[in-house]
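Below you'll find only one chain, the form predicted on its own, shown as structure tokens.
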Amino acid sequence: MALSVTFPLTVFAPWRSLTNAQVQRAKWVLVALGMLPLARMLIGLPLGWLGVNPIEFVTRSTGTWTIVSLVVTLSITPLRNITGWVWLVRLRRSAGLITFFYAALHFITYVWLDRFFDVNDIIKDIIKRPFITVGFAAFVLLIPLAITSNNALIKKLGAQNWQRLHNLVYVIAILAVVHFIWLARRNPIEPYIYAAIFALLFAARIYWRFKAK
């Protein structure tokens, strides 16, 4: 059974059937919105946007929209199944990828920058600081599921061990939550904020997947 649910508004309808064309430029919009953050950081720096410790703020920032992009993967398919848009479905890997590249960025700042490529110092950190141990995992987790994120090894894998593996990112979203709550210092609340809007997209999924049989 689909799991499509038929939105009592009719104000989704005009959205409801887009053409390759439409969508493909759905996916480059998405992928600008996604580049803006870079961007800001990128004209920044020389301008001095960035404060008084633009690592700690291209850190933080990397992070915020690691997570803020993992938010909207995980959102396409509830707001597909209550719109109606079967389109939407087609952004989600742009918008996995994006997550992706933020986490590259936030660990590379991490590894160069902070820490300088010392790979010692960056074992001790992984092994004794919880958050760091967390925040590793998840980006690990996140690998995997970039370098499959593409219709050869899609088709290579079958369609439901690709489906099973990418089902890590429900794993993945628990481990970013854990890693900001465990860093938050000056906005405790945000990290739980991001828990809260997770949560209830694991329990959408929950009911439709129930639903649905």
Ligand code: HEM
Second form
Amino acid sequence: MALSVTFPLTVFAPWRSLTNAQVQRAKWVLVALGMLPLARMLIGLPLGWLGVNPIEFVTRSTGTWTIVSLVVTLSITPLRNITGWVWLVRLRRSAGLITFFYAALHFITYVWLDRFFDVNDIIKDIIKRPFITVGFAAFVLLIPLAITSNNALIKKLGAQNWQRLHNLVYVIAILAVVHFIWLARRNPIEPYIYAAIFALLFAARIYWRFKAK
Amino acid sequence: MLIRRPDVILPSEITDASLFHGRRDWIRNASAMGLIAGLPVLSACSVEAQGMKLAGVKPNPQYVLPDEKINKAEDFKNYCNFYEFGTDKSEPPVLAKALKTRPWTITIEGEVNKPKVFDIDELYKLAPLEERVYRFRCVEAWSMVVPWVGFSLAELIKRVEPRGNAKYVEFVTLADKAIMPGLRSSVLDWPYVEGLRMDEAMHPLTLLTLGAYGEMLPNQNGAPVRMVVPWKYGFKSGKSIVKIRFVEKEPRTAWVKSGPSEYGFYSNVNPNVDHARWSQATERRLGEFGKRRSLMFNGYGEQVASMYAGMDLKKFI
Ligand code: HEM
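Take the protein just shown as the form predicted on its own and give its structure as the form predicted in complex with protoporphyrin IX containing FE (HEM).
Below: every chain and molecule of the assembly, starting with the one above.
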């Protein structure tokens, strides 16, 4: 039986066109949601919500929310294709910047609260510990993407160059998963869940690119 | 109301044992019903043996750490590596409630003249209970300062009379699939087995531990009886021990089987030898903001270094 699904699905039709003001509001909702994990940490720290080892909690939580934000960022285009909600693409930049925001917090937590700005120690760690090496690579690659996520630089680069640069996000996703696997947490399932989600998102993109030709 | 006696008061003396267990069963059933109904239920902790005050415990002035701050009991109870109850440190405090610590026996066997099965309540009376404040350093580079209660393992060893060919002591801990969800995971080869060389086991610092913070051990911290070997990484200190075997060959411990290059048989705290995946030079003392330099033999070098004279500690990790 040939299964043929045509995207966008018609059930999503009612939400296809939003006014600029509505998109703006959706953007603020996304940003507000994105700040909830940070708010929880800031409020919870003095209240003892973060447990016996709050620094470990913050390191892990910022890492988790970096990868979750990355999943959200990479889901936007497939979601647009499924729903036909073209306006979703206008949330992508916010999602990407939230990803960078948590990556920066995660990195600062490490540099400050784990290594106390000991540069020699940090360099040694980046070289010696593979999970830090790939995490660091992912973070470094995120920097140019964050810097070029504004209209002026998109214009300056040209859409094609910009797109080429931003394809780095796929490399970043792979590095993030490898980083997570190589932490060698004793519960090794979680990183593979992210790996599966990224694989699905990549497959969806490949499918649509193939179909477009 | 507790009536003070020179000896320790056992839970079985306070409450009739059958009543005690019956009440526990009632609580367990009630908790299960509460879970089903989604209602919060009073924690069963309060009637378990764990948390029961230990009477007649004398602080041993030889083992105090006047310059160190004792960690809060809350830190101790809520940050536990006890993989039988899950690999996340927050799991054992919840899941170990299912652990039944009475009745409990510890079998002493192997190369000894007087093998014996001890009832847990007998152990409390084997030797005077002492409180000893020790540093506790985990291989994961965090540490605590804990006031343990127990007595030197040597006290027990002397009574069972090891033979000349007993070169090592092996500790076998509880592996009960019915209550330990972690056993379904293949993280380690169960049961969790640890071991010490005979001289290490006989060392006065090596503590057969029955309590902490003046109380019986909380379940999640290895009730009813565990080891504490303060100059070694924490995982050497097996929890909820059911068997102590005296053997001729170095025991194949659970961690050695899982990764001999990462978790050696000796596993003495050593800031100069990094773990395969992280540095051991510093540690995070729970409750402190900064990190501390880790100490050779966790600060117990004066007492224990001589046991390793002539051994290359980079090789014998
Ligand atoms: C895009 C970049 C990154 C992503 C997506 C990421 C993601 C993660 C995730 C998901 C975790 C595990 C959280 C958990 O345990 O639940 C984690 C942990 C961690 N990450 Fe990252 N990370 C990134 C970059 C970095 C960088 C640059 C560093 C340091 C140089 C770093 C250091 C750490 C450390 C120290 C841990 C905790 C390890 C432990 O608890 O044993 N990460 N990260």
